[in-house]
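Read the single chain below, which is given as structure tokens and is the form predicted alone.
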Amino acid sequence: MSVGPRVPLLKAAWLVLLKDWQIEWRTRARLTALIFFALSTLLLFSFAMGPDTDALRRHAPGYLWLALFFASVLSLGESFRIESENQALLGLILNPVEPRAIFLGKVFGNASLLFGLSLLLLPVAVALYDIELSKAPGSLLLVLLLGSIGISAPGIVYSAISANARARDVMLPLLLFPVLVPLLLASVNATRFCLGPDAQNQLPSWLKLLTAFDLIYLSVGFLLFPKVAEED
């Protein structure tokens, strides 16, 4: 039972988002451990490829994006840690606010860590394997953009579950990775034909999968987590 007048759904997602956006700030301690570890899987990609150059180039993509899935693992275990302690989950519902607010807010806050992550991989990926990036920069920044919100979307809603699970950290990605498997084929063929030739104009279909990836997770998430966090 909420207490009070619930707060308008946009506006609470707008405070939630910026509540973690301020939490991350004031530590820093996940943004530090996700650039480091995500740093630490490219340099691991080009050392296990060798100077094979063309081969690095070619599998660019896939790389920089298993980069990204890894390191989303770390950023969406954290999600929940704060409000799993002290019942704090339950203190946002009960404050008042609706819980596809905290759902929305948390898709976005972890959407956008993902994106400021690939953007600092991308200088990183260019000086290790070889690419360009002056082809298609608008294009890419929404591949990226989209996979972003593809990868946040479930993986909140699996955060969630997981959160008070005794094994978490194990849980999370046996639950969330099946789910993108979809997400990361059309993230790394999208980013294939922002970086590379794209002959029969391709890129655009692909962006119209993610865009149609996007809006299935984020409906399911939206029906799914007033449920999710009841049980929590």
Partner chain sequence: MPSWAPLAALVVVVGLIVLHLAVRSTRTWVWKVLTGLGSLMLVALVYFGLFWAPPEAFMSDVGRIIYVHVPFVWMCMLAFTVNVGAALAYLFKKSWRTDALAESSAEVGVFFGATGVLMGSIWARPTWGVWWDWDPRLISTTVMLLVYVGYLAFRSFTEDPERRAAWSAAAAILGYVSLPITWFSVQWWNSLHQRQSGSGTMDKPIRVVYFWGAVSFLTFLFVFIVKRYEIARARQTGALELPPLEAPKGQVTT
Contents of the next structure:
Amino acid sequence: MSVGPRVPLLKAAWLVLLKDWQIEWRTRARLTALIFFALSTLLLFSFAMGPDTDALRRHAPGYLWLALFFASVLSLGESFRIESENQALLGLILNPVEPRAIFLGKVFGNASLLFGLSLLLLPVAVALYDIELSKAPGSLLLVLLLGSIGISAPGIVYSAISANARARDVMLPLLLFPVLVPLLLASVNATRFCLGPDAQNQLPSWLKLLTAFDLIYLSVGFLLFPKVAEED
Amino acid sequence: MPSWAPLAALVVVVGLIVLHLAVRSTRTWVWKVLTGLGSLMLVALVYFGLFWAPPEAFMSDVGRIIYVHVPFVWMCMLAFTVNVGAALAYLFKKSWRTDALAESSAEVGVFFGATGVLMGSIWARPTWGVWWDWDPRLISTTVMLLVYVGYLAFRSFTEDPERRAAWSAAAAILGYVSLPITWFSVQWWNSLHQRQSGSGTMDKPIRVVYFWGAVSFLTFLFVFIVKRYEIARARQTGALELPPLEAPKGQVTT
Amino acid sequence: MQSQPPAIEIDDISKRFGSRWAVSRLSFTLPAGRSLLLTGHNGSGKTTLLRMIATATFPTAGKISIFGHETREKRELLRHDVALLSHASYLYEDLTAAQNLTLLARFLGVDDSKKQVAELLERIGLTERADSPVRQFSAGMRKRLSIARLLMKAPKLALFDEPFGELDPAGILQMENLLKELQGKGVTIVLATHLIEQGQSLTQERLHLDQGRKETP
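Show the form predicted together with its partner chain, please, because up to now only the form predicted alone has appeared in this conversation.
Whole complex next, starting from this chain.
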């Protein structure tokens, strides 16, 4: 059989990621809306809590991550909405692009978007909740990165399957959020110890949990995604 | 009740279950025997749990709910383990049987889990003075239930049976993987907050009744899954047979 | 001894959607290099059959072999050699015509993607609209872009699902020429269309489907 030069898995994943970035850039109005959605969530939390600075500061990590969680549902849903228009996902698979490359590309594409979003939210959180970023900035960035990957890895699989279900907008958070409970606990607590005192040095354990969560879901998703994306 | 009684009952029940699974011809009557046996064991559980076992040291008579509450949560976890086993089997080799088993075990599991959590809440009220407490086991079980409620909702919202089987198998695996992670993270988080968790040690008679309860509900878990599986299979048949071979074969029209 | 395996070998396939059988107990063989006309009413199973040949979906029962390879087992291999022009354009609405083609070129590992994309756009007459997003395109323009995708892939087996639909008379003529050109290069073609006369002039074999079954037309 005549086989053209085959594109290796990681290269293909990188191409998928670039394609998603390219589409995000071309539809940046939608991206802007997503950013403002997350920002207004932060704002709403501070309104709901009232002007109690201490409470706001204490709960800031939780608000930050909830804002990211809500925004992630929108970005993950969007990630497969563009693929279901004109059956583009099938087009990719028939190109042919390995489904696993699509999984990796989309997970890291979505994670980079959420990570970028979290960086934008930080200064706003400083302004609204009076938090201090300078205590452990390196660890904080790591927590945000690991958390973004952790949302995206199971999120991409769930988004792929719920894209075809009825009531898909409800389906995605219904499937995704319960699974993300450990990630929420780990990232909120890790963020808390990055922002405030960490008397018992608990940050490393939460970071380990975050890393383990990411690795587990990256590998499970990597194995499952071909069964999800393709008919069998 | 002698301390070997739950074990003996377990041997009988597991023996009957194995018989049902292994010998096809016994499937018409084993479930009836198990239902009868389970009902008798349940009556015994009422007696042993309410009158025979001494009241629990900390919680007095209220604590007796654990003879039902804890076995229910165990049965729920067992059902979800069957569910993920069926999901894995489906992904390795497509089969409508494993898909039906996945559906039925998840549904029965949610029934046991929801009832178990409800009883936990009823227990919490007199014990801790609130309907809901941040007890790590209660939280983990509730999150587990949410995972499977999502799973069942997803199944009912997807039309194409073949795609539904593959997709829900993937969802089942992702969900099951999360259960131990949730358990550990909630435990960890709880210890961080220096919270008390429920009872630790247990008197021997209490433990015996507790296991007796678990074996009684195991019979019902099995019968429920078997019956629900038969319903799922009945829904599948008719849609699954190949169309008849009417058209003449092998002719090429040019 | 057979020197070349048949292009398409369909062995008693059936395909179910829910409780409906889209294709029922179908068997058929198409020798390599021959072209097939696939006819039938709407909903007769033409599209489903083409999708199965293209490895987009797989039969519920039975087997399809393309160039001697079973579709389910060898899907990755076959996808390099089979291209499907379908109702769905597989285009990204938010990307431009050129970006859509460049994306495909990169995935195919084409060396000089820029040059090839420019040539293809020229050929389908969309050079001037190269940088417009697909969202603004008419149905005919999308079809042309899909043709460019198919040409870039240079398949050994090309499947056309209603290729004349949505095209103007000039486009239909171009499509006919394209089919002849591909046949000249030895590409095996399956053409599903309502336009039976047009199709018959372009193909040697014919398969007529009625409710997912093979019928004599």
